[in-house]
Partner chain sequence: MTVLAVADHRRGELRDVSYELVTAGRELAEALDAELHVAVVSGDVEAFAEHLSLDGVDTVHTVAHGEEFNHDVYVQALEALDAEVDPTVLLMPNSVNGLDYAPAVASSLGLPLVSDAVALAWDDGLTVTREMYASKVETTVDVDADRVAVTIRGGEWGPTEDHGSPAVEAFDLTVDESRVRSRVTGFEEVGGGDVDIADADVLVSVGRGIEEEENIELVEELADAMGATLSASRPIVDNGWLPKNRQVGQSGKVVTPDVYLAIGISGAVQHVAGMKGAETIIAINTDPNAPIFDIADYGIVGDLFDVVPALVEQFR
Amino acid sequence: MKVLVTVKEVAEAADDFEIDGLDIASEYLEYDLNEWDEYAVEAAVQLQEAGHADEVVSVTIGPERTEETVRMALAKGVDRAVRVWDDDIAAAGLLDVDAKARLLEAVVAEEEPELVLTGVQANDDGFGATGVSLAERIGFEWAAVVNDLELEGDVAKVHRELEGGVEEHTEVDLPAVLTIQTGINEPRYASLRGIRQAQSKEIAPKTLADLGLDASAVESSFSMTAMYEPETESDATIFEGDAETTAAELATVLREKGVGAE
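Structure block, one chain, the form predicted in complex with its partner chain:
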């Protein structure tokens, strides 16, 4: 079977940053593969190694720059990738959940995977909803926040990580979309050989027109109106000075609270 794994390049903000209009100024942003997607890629590659998957394809929505990030997935064993982007998508700004799901739906229609893996959420906009929204659109079954996965015939046996140290055991009929939680596996490092091989793997660029869509596919019903740093409510006592001085002051506080008393 074919496994499609969605990946996203996410921006991380530096410790100190400035906001420029409705986004963090670009010089304070660094780009990386979304942490949750790293685990989804690993899960997909492991399914291939276990003989469940014949082919693993990654899909991303992003400008040409994101190919660098997608190459990391290819270097870890993904066979090939699809990158969706054009001027209309660029002009649309922040894509809402529905717009992303519409784009991915069109890719699913072309690729016809039996299993789609996504990260639970993206570290930048954090909607945490694209995978399940996609599943509903394409008529696949789904499970969200999966931290254990076994395939048995046409059934995915998953654990869903609930709050408070409880896991739910669920059986999901394929075809399905699973949103993958961190910790499900140990994402591998890309080997030098993998990185070399990734250079020759295909990353197929697709426009809205290529997918049979037009600009209406990325119309969003919401607009961002402000971005600001949250007001801190901190009233913490901060110890200043070198490590010895601050450690001594903190130790005094800790001892007052009974820590370290014999």
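Coords for the form predicted on its own, given the form predicted in complex with its partner chain:
Just this one chain is shown here; partners and other molecules are left out.
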């Protein structure tokens, strides 16, 4: 069985940064593998170690710089990777969920995996819909917010973390797309041996043309219109003085807010 894991490089801004047009100036950004994708990578590698998967392949959408991040997944046990990018994708700017799903759909058509794992969301745009949208496009069964996974033959037994502390136990027939929630496992650190091996593993660059697509595939309904640092607002009240004075002031405020009995 082949497992395809979608991974994304995300940027984290320094505590103090400057905005350059519609982006944060690059010198204030550090790039890393999306947190949720790390759990998806670990789940895929564990499936391979357990004998369920013959090959684990990662796919990412991003410029050449992202190869450094993708090699983190390779160092943790992923066999090879695919990186999708060209000038038309770069010119499209912010890709919406549909555009990402179209690109990933083309990669799925080439790779023909039986199982696709994605992080449940990305910690930059926070869309949280790419995995499910991909499943819809490729006609796979799916389960979202998966925090436990077992494979039995062609069936994935999963636990899903729902709102309100509710957890659902369900079964999903393969082929399937599962979006992975944090807590499903403990992502491993890349070993020195793994880091060395990752340098020789394949990261295959793919353009839209390579995938049988054109620029219309990355047309997006989103556009960036502004970038600003939100103002910090606080209505905290600090009471100063001895305990008796501050307790009386606090009681007055609570009464005014309608808290407690008269």
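Residue numbers count along the first chain shown, from 1. Between two forms, the rigid core is defined as the largest C-alpha subset superposing within 1.5 Å. Worth saying up front: this structure is predicted, and the values here are computed from it rather than measured.
- With the core held fixed, the Cα of Ala226 is displaced between these two forms by 2 Å or more.
- After superposition on the rigid core, displacement of the C-alpha of Glu64 between these two forms stays below 2 Å.
- A displacement of less than 2 angstroms separates the C-alpha positions of Asp214 between these two forms, with the rigid core held in common.
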